[in-house]
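Only one chain is given next, in structure tokens, and it is the form predicted alone.
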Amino acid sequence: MKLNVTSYGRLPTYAKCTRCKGKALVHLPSHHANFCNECFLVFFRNAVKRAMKLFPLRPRDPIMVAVSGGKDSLALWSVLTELGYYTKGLHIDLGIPGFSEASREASKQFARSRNLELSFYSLKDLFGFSLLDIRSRTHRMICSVCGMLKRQFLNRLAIQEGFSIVATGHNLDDEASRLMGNILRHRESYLAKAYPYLPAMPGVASRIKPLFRLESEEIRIYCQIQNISYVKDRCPFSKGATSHIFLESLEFLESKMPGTKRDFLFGYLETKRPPTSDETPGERCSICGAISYRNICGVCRIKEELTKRDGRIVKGKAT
């Protein structure tokens, strides 16, 4: 499959492989670099073993990846198999009309494909409540509600199912938007976490993101060059997100100066020791026997206030 142009700009029908000098197809302004098909998946997997070598993981340990079924996931999930993991996939249908009936469809057409294990949950078993039904009963800001509800059960899932890394399909562009939103507004816990391995405690299973050091560009050329099929609508929830702002800024920036996004996150990672395992959550959910740091967990605070505003007040475990 042949990539003549990217939306990083025109490349010259006379450009050059960057690595073997043969005809480049794959233009990349922030490396000053252009790519044959067959050199820039060496340059992507060479990226993701870079960023592995962060993570203090053993060869055999197995990892369990988040899919959603948009390119990112899929994506990590196809790279971390051509390197030789051992890896299962986990899914999450959030209730989302349409656009989750078209994630879990893209899911299962991958692991067929490829002949891959995938594990399929629906927040609406596990919560009791889908991601439609908490949006029509809560002010809260939805995506904030989702990003908590996704982490809280993917490290239960994965818990569950006897693993205890879970990789996320975090890329440069989510990591450097984060992190400019976190440092303008001061959130000083939120940055002490900025970092794309956060090791395991007692009941939660370590977080790695090992497309860390790939910009969301050259993740869909990658997905294009494999084949990869993908849900490519953003979720509908999303409309209005502070982060999409933040991304918006950091891609004015990148036009004007190539490489600003990768010199804002990886400058600030070198400022940065990798977190330890040392803080231990102080106690259990009260109410569902979760690890938390507080006595109610944020998954039972939630449905908590579901379920009073929809006049049940339910009794029980968040399950």
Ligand code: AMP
The other form holds:
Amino acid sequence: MKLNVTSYGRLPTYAKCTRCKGKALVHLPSHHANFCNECFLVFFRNAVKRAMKLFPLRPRDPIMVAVSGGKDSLALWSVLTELGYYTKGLHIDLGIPGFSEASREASKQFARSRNLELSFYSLKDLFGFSLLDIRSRTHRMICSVCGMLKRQFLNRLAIQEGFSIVATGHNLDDEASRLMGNILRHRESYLAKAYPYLPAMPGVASRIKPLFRLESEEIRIYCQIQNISYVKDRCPFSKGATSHIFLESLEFLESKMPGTKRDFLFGYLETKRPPTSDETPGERCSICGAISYRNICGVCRIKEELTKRDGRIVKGKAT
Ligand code: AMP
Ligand code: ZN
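Could I see the form predicted together with ligand AMP next, after the form predicted alone?
All chains and molecules follow, beginning with the one already shown.
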């Protein structure tokens, strides 16, 4: 069979678009579909519209988009804008040498090219320590520390800027691999939060994941068609992260049985109801006031640990 190897996968030269019957350029095995570029964009936007219907938002609600400079969050920002939502981007410079500079530049360049508003913050200013500082001072898993800091600061900054909705670029692969990890380890409390929408509470913005129906590869294709330049490297601090191992295992299953990832995630979500605000912890951190299951929230506990350690280092030098 003669193959037309496009950058979007292997397609026979005569393949027709499933939607308009024109020449297909995109091959999506998990959907048993081929698309021309225009129809792929319709498919992509429909997947986001379908996700947005699941979230109890009003059409005019402003959305703060958490922008990392990677393909997912830039595609998210682009598609929400195309669908007519009012958005503002928010980028946190995490202080990861080399990677953070590139991430900031990609976010800035995208905002400039589309004439979109983007706020910048730095973790060092917000928290007193960059991710590099934290990595060199603690033995904790850096990816989970980073995730916790991002969640809390994205929320705090969105509220500070007057937004009650934060959108992140988590995609189907992220959600399916996280679900796999949590099921394998029987992490019930994490499973309770395995929903692409978390409700707002006083002082807490709702969190939405509008790309949860789209695979990583579909987002890559969208960026290519829409000419979006993004940071292609993985975060250098995430090398060896267990989330990558779960993702690779799912990729293997997907390559043998296309559609496995979506069946796994969507099948699970069908058994769940959207979480309501009374199911989330009502306790507040006694230091910073953030919603927390414990008296002191995770972020303040890390800060205490880092500060104490600093104190010991300074004392050690003086004596
Ligand atoms: P990650 O935790 O790197 O898998 O990223 C998940 C999502 O969090 C991204 O799609 C973004 O929406 C958001 N995000 C990650 N890093 C940043 C950052 N430095 N600033 C703002 N949002 C971020
Ligand atoms: Zn706290």
